[in-house]
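Just the one chain here, laid out as structure tokens, in the form predicted alone.
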Amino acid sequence: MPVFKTPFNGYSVRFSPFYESRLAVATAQNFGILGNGRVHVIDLASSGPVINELIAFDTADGVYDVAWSESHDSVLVAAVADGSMKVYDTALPPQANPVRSLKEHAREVHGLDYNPTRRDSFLSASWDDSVKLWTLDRPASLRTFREHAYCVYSVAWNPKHADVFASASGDCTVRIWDVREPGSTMIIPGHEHEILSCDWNKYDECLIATASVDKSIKIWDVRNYRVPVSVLNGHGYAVRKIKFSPHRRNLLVSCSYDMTVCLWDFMVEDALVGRYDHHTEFAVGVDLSVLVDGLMASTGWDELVYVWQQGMDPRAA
């Protein structure tokens, strides 16, 4: 399956919601500690296992996440280590980009999520302990959500409820928010250690998954969150990112500092249904295509992006 080499360390990879062969990759120099960043927009070649770079955008600081617009097929947002977000339009030449720079966060922006139902707004999660709500037509954020006591690493819109989202934090909680309410509507003390990622199930709007430094993934039902629905153990180090399948209710994918990407069926006893060990450094970015069932992508600090079909070997040509 195709592999793409990035000059810097990979941080995040996202499939386009409009083009089945297109992805965006966020990268940062020197493992994101100090240095430049670059956003790559890449295309899978139809003629064979080749990945072509469509366009790349350079930043003065590392890029930790990317999110495609759900309303404009050529627009994406990048989360930058200087606390800003850059908005890029791939239909315009590099010198005309970024088309907008949004800066309010006091520290690094670590996570982004575009609203999949309303399609006009997105969220940013920052190490300044806050989440902000934005639209592309306004230079300032619409609202800031401040309750977490430590870095917010991940945000995720609920796939069915356009006003509801979740945030995962280093304060060991996930908070559920409704943008119409003044504060969070639910606090799930999900893990004993930092929570690095969260995602909603795409078929049951009451199920949410959390991934932690404690090496576990937990599935929660927000109607009764005292005890998790499922606990998934199998990673050897912190679980960096998780993503529910857009095509199968019980399937989710994870990546970890143990350098593996794992596939889970949280409804069966032997939940680990696939383990991929193609990365040679921390695996920190993973995604599942919403347009092609079973198509997966991952990136990591080994400066590689892999795209493969579930069940195949990512390294197979």
Contents of the next structure:
Amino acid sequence: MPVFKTPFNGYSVRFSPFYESRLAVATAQNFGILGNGRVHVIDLASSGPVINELIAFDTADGVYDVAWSESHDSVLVAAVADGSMKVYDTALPPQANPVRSLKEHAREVHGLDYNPTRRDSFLSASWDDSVKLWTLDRPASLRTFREHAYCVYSVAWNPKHADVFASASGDCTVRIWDVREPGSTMIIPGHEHEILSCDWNKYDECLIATASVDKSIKIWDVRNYRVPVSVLNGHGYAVRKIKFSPHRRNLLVSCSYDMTVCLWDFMVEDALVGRYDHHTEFAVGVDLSVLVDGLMASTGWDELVYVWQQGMDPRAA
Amino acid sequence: MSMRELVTGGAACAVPGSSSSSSNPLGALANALIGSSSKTQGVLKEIPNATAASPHPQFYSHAADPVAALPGSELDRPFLQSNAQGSDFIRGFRAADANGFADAWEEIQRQPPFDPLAAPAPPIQPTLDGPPQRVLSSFLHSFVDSSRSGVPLHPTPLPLLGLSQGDKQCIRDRSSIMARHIFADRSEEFINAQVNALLSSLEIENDIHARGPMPGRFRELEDYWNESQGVMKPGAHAADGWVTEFSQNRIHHGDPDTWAHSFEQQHGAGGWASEFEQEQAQLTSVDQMRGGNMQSLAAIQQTRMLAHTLSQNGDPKFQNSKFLQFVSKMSRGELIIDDNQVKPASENWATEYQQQYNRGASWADEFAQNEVFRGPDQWANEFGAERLQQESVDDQWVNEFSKLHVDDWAEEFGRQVGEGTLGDGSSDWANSYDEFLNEQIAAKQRSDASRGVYVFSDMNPYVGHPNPLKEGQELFRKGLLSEAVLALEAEVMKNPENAEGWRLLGITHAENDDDQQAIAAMMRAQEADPTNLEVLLALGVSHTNELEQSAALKYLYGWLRHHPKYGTLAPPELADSLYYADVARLFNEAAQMSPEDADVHIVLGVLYNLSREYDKAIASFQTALKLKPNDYSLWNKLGATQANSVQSADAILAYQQALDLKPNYVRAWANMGISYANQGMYEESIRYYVRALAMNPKADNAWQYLRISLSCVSRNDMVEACDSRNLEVLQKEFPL
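Can I have the other form now, the form predicted in complex with the partner chain, not the form predicted alone?
Every chain and every other molecule in the complex is listed next, the one we just looked at coming first.
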């Protein structure tokens, strides 16, 4: 399956919601500790295991995450470590990009999520402990959600309720928010270590998964969050990112500092469905295609982006 | 002076000027993107500002305000307290013309900051000020890697990387946060130690409290404890020995004379001073420990305190809670890590520490209060001087000595030891201990500032040699650099005004990969002969290496001004305010004047390195090499510059040329290693470093690079040999 080499360390990879062969990759120099960043927009060739780069955008600091617009097929947002977000339009020449620069966060922006239902707004999660709500047509954020006591690493919109989202933080909690409410509506003290990622189940709007430095993934039902629905153990180090399948209710994918990408079925006893150890450094970005069932992508600090079909060996040419 | 530091520069930093690295022409891209999808075009028009500039660029239209329709958006704006929807608010806002807010709002709207065509977005300017070099990258790599191997990262003094304050802040904050993800399995102690090692290697002071961990999630107490036990090993630091020694004599504290006598009887009068000096040497080694040994004083103090706390209480639950307290205090910032020291912000901490270390405490206390600690050497020297003057007059000696309040000190000491505890003076103690530590830091800084003072080797066999200069030149020619250094030192000791001797000494040190001494020697050469062109050039190059632009410009300009041919080009008034552009222009004029002068091209090459225009620098050096093909140091400069502009493979060819001309050019061997490391060929690089070190085991930088390469290939077995500087083992393992 095709591989793409990035000059910097990979941080995040996302499938385009409009084109099945297109992806965006966020990268940062020196593991994101210091240096520049670059966003790559890449395309799978129709024949052969080849990935072409369509365009790339440079930033003055590392890029930690990227999100495609749900309303414009050429627009994407990049989360930059200097606390800013850059909006790029791949249809415009490089000198016209970025079309927006949104700078409000005081610290690194670590996570982004574009609202898939309303399609007009997106969220940013930052190490300044806050989450901010944005639309592309406003120069300033619409709202700031400030309750977490430590870095917020990830945000995820609920797939069904357009105003509901979850945020995962290093304060060991996940908070559920409704943008119509002034404060968070639910606090789930999900782990005893930092929580690095969260995602909603795409078929059951009450199920949320959390991934933590404690190496575990937990599935929660927000109607009864005293005990997790399921606990998935198997990663050897902190779990960095998780994503529910858009195609199968019980399936989710995770990547970890143990350098593997894992596939889980949280409803069965032997939950670990597959383990891919193709990365040679920390695996920090993973995504599942909405348009093609079973198409997966991952990136890591080994500066490689893999795109492969579930069940195949990512490295097989 | 060759340009080794330049080699370490910039391999990875070059961000192409165009924002896209792909060579796809834009037209093709646009065709591919737009032509392939008519849908794209349609969509494009909908994107505000994505189309050509509209006559009235606006952020959004208030008629169909999508923002207003977005629920919850009003919640963030305090003046929106009315439960009206955002759109109502904005309409109302606009209606109220008299309102100053409205004007301001309109003002904002009139500005078209988001229109890419009317006001093109500023080009992406890579704002990384310092060169983010491969060395840095490799070093960060070994930091990240150490999570897997579990091998503690040792601080490695890296060459000057030119990191800006902002860069340092980034490294500090990000590495602290990331370390807690990467090293999740490890104890907090280990994580702190790792981060501290990273920061101290990069000379980043931990003065702004880095983003610590969250409190209340420390479950691996056992690990922590075990870890901290391991950390304790370097704890037996010099002060303790001193104090112990002192306390052996404290019985006599009542009478200063007796005390002095008996002390003298025991140690001999002269012995005291030397012993003191010894202790001082050890004290400075405490200082080195801060940088040279990853544990740093902070770690030692923490763990000692822990050890004490835990030993005081039998109840494991209590132990744990105390322990938790400490850790959470640490994480809440009640204990502040300040400049790699733990500063006790809490009384408890100080008391506990004191109970265990009241002797050291009172010692430090008194020591600081009496200001005896004026810098180890001074004190000892003063003492020694007095000793000489008043030989054999013991009473006078005691009197002199008591002027330094030592008797008070002894009394105080005895009193406190007698009391067993220090009662309420704990915070005082903490303060003065801090003072004492600060003194030490200040002393270190002073020694840094006095860089540029030449340090002679002792036991020089060439002292008394009839013609050490000639001998030195001969040795240098043969490539016996370390020997040449000794001979030349003998020469400049004999004739301190011999500029040529100093210059040659500087060059020898530079080729032997010892920059500090090279700079010191060159500065002496310049003192002796302020207009020596070669010296000025060497100083310009070395300051370029150190990324000190203004100093480099000063010397390079001086070179031009004192040059018999180009002196007229340089107006003397320029010397007051040197700008890079002016100096570069003058040298270009000089190059036009006499294109056959290799030296001008060399200086131009150096200047372009200063402005990081590596392509131009390479061209200049190549021109110079056509004129001077046998100048090995010029080949080395070319290689260094090529390495800087991510042409490590070419750099190796250039270094090879230098080595063909001069096989024992230590610096070029080390540079070869760096270039291989830059290409990820760490195994190769190790062989070259070892070769360089075999020729000059004193090349500290090469040892550090070797260590980085060893950890990059996970040769932890050999890291030990590296740390103990066991060349024999390394040479056997890595023959070239």
